[in-house]
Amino acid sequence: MDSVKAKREVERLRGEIDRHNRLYYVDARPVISDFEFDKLLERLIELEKEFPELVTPDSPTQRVGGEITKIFPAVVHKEPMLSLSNTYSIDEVADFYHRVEKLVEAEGGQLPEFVAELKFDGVAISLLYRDGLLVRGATRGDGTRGDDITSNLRTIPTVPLSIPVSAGPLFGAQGSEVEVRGEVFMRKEDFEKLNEDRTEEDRFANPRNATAGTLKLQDSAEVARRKMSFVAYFVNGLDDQSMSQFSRLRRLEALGFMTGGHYRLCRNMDEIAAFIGEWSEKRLKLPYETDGVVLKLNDASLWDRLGATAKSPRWAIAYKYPAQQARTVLKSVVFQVGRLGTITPVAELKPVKLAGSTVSRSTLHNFDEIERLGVRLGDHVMIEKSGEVIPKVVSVLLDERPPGTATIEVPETCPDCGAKLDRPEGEVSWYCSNEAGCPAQKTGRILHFSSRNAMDIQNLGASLVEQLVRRELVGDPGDLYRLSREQLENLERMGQKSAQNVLDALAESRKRGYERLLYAIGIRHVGRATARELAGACPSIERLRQAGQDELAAVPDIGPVIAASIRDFFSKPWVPEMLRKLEEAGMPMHADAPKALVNSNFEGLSVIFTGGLQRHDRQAASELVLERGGRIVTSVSKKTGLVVAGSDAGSKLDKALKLGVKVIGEDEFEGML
């Protein structure tokens, strides 16, 4: 194919791919399968490799990611990204309406009109376009400064990589800039797929948490694999800055942005109340989470004159819908088995519609929680979705208790393998005693080993691991590295390509490092921070295996409970064989030579992070402290040297203040670096 034909084919493919992206993400009516879409993209990638001169910054191939970003640079917003005042009361919405009405009258304006828009439950983002090309994307951060996450945002299909430059009222002179603000979110279906193949303890609680965590990932290729969307709700940089909010939304749609489409011009309080009431139930049928309605004064020429408080504009407000609850009947209880043998009771409910989906199961956590609720089999119960995703039983309707209800008894044996259950002294949970042979525990341990924060083995999901354990192809993580392509190809829903992807991911996991392996092998009470301390104190598996309990307890932040757990782990009969197989597979059984320190600014300080950091991924921030001689801890005590508190910091911050531990914010933390 010559370059002229290639150019025509490339342009055709780009147009097709952009059209199908819009049909899938914006219009929610795809007309081709994922496989067919992937084929179009693969063909475009092939042509651009063959004719690299045809690659442009706004090509769909530029969304696949691949950049590794150690630190996200801070950027200053041209205008502050203010958050909105929230209310759960329609009366307070009416107060807001009348307050703005008076302010508008004082400015000599007419009766105000408002634009009512659905409030997406996502992460606020600013996109900057220069001469039509996307040049920067940033988080809201503290409103004044955010993180530059352009490489991650470029992977999102509904973020246009370019917008049409015209002589119309959008752009001014050459070099003009247009800013688009909106929300990055994850559709319900994509969120469920993301959680499907994660271990129970590694699952995200709701789509918003998944979105926030994904945007802070340092690997944009992984961001691209997790499907996210962007909805625009504001554009700045127009020649006509007095353009109304309603017209701005229409302009955004004309430029190729998704706005959700569900917005309305309201001319009085009755119309506002009608919109809020109409979408109370309708929103639950949407393919994404919405948690309220945003009201904005339509006349943008009055925004500056009405002004803002320190945090919120006076011309807008957010009404948030109350948590969705439903009444149902607890029919029975089943018992799940975790990787440590923990028995978790799960309520089987009479199916009921709640927050747009049918709920038929809910966790009861443990038997102490069952006793606290006073719930019995056959009870009428009230359930609620936490974050509108995870259902939970919140109360028992005692006045409606029917005759013949039965208490929920602790099972005598493991529901998966039939072994005896034990309850260690001082604990709330019961455990299966068959550690070595219980299939559920084997599956849980392997899923933990392969999870993102452990060895991060891509393509090794729950259904595949269950097959491997059921067919006795693997019994512990060490067996994974003995799998052949033929064994994998013979499993359900596997083929040559899928099998090779698993083998490639297993090979890649050998590069993860010693402290990741210490976390991955699943020692009880050993999280990532504890694994890091152990790696420093015992720089090889053999050294850790030989360490005495008192020696381990003397390691900072280990103590007697974790030390006893480590000794107990190495005494288990199946552990030495697992470690031998891991060593044979070439896994990192000892620590690398210590890295040279960047500086000693944190030397001697034990540091704990709490709350949401705006400009740093938690893992990356921890590495920055370690590179400067500090230590990372996970609990606050009198010995803690420093607490870095982000947004929504909770009990750890309270405890630090009570103990007199030094607390700083993210700005001061950056200064200390």
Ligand code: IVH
The other form holds:
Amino acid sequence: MDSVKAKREVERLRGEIDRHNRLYYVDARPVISDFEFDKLLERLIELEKEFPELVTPDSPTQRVGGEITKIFPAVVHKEPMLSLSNTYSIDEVADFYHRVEKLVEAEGGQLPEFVAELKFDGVAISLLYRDGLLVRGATRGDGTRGDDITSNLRTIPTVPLSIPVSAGPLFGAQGSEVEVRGEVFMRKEDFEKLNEDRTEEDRFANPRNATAGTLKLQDSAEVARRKMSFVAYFVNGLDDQSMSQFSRLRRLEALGFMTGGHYRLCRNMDEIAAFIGEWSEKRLKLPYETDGVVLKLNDASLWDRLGATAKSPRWAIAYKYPAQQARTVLKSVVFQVGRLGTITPVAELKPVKLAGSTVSRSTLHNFDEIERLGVRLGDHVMIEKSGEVIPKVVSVLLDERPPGTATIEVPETCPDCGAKLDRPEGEVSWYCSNEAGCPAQKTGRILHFSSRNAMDIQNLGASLVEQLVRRELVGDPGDLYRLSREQLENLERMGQKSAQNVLDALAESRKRGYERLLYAIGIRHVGRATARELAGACPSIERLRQAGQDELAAVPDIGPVIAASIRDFFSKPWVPEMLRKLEEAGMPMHADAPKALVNSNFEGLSVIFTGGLQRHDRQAASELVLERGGRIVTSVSKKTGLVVAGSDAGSKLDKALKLGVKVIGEDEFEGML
Ligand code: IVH
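Following the display of the form predicted on its own, present the structure of the form predicted together with this ligand.
Let us now look at the entire complex, which starts with that chain.
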């Protein structure tokens, strides 16, 4: 193909892909299959490979991700990203309405109109377009400064990579900057898929947490896989600053943004109340989560004059819906067995609609919780879902207790393997005593081993592991590396392709390193941070096995409980065999030679992170300290060198201040790097 023809074809393909993207994501009425869509994209990728001069920054091929970002640079917002004042009360919404009415009157305006919009439950971000091209995408951060996460945001199909500069008079001159603000979120369905194959400890609590976590990932290819969406609700930098909010939303739609479409112009308080009432149920059927209604004064020419408090504009307010509760009946209680043998009681409920889904199960945590609630089989109970995906039983309707309810007994034997249960002194939980043989415990240990923070073995989900254990093809993590292609191909729902994927993922997991392996083998009380500490003190598993209780207790951050747990682990009869298999499989049984330091700015310092950091995830921040000669510890003591406190830092910060340990914020931390 000559380059003229190629150019025409590339343009046609881009037009088609954009159109189908829009039909799929914005209008929710796809007209071609995913397969046909992928074909279009593949064809475009091929052509761009052959004619690299035709690649443009806004080509749909530029969304696939792949860029790795170590640190997200800080950006200063053109205008501060304010928050909204919140209320749960309609009366307060009415107060707000009348306040604005008075202010507007004082400005000589007409009766105010408001745009009622849904309040999307996601993460606020800002997109900057220069000459129509997306040049920067940032998080809200502290409102003034956020993180530049452009490479991650580019992977989101509903973030337009370009907008027509000639989109009418409002986008007038070239060289103009337009800022669009909105919310990134995960659709309920995509969120559930993401969580399905994670172990209990790795699961995100709700779509908002999953979104926030994903936006901070350093690998944009992984971000692309996680499927997020963007909805726009605000635009700045229009030539016509007085354009009403309603028209702005319409304009955003014309430019290719998704707004959700569920907004309405309200002329008085009754119409506002009607909108709030109408959406309290309807919102639950939406494919994404919303937690309230936002009211914005439609006449934007008054916004500046009404101004803002330190945190929020005076011309807008958010009404939040109360947490969703429902009443139902506790039918029975089943007992789940975790990787350490812990027995967790799970309530089986009479199915009931709650927050848009049907709930038939909920956790009861442990037997102390059952006692605290005073709940009996057959009781009427209230369940609640507040942001979390898993609902919880919050109370028992004692007045309505029917006759014939029964107490919930601690089972006598393990529900999975029938072994006897123990309750160690001072613990709230019961444990299955058949540690080596219980299939549920084996499954749990293998899932922990393969989980994201451990060996991160993709494609090895819960149902596959259960099957492998049930068929006695694997009993411990070491057996995974002995699986043959035939064994995998013969499993339910496995083809050649998926079997190969599992084998590839297993091979890939060999590269994760010693520290991760120390965490993955599942020693009780040894989390990622402790594993790192141990890896430094004992550079091989053999060395760790030989370490005495006193030697272990001398390692910073490792107290007598963890030391005893490590000793206990190595004394288990099945552990040596598992380690032998892992070694045979070529897993990293010892530490690499120490890496050269980036600098020695943290030399000899033990550092603790507490609270949420804006610009790094915990893991990345810890690595930055390690590369600079520091150590990471997890509990504050007088010996702690430095506490880096992020937003919402809690008890660790209090303790540090009490002990006089040096505390710094994220900015100062960055300075130290
Ligand atoms: S407008 C100055 N509109 O809610 C106006 N915010 O509690 C700023 N949010 O930070 C925001 N849906 O993350 C606006 N339709 C909507 C929204 C919305 C969700 C979020 C946003 C904001 C937070 C305030």
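On a predicted model such as this, the values are computed, not experimentally measured, just so you know. Definition used throughout: the rigid core is the maximal C-alpha set that superposes within 1.5 Å between two forms. Residue numbers count along the first chain shown, from 1.
Engineer: Answer yes if the CA of Glu400 moves 2 Å or more between the two forms after aligning the rigid core, and no otherwise.
Structural biologist: Shift of 2 Å or more: no.
Engineer: Against the rigid core, is the Cα displacement of Glu603 between the two forms at least 2 Å?
Structural biologist: It does, since the Glu603 C-alpha is displaced 2 Å or more between the two forms after the core fit.
Engineer: Let me know the CA shift of Val663 between the two forms in Å, rounded to one decimal, core fitted.
Structural biologist: Core-aligned C-alpha shift comes out at 3.5 Å.
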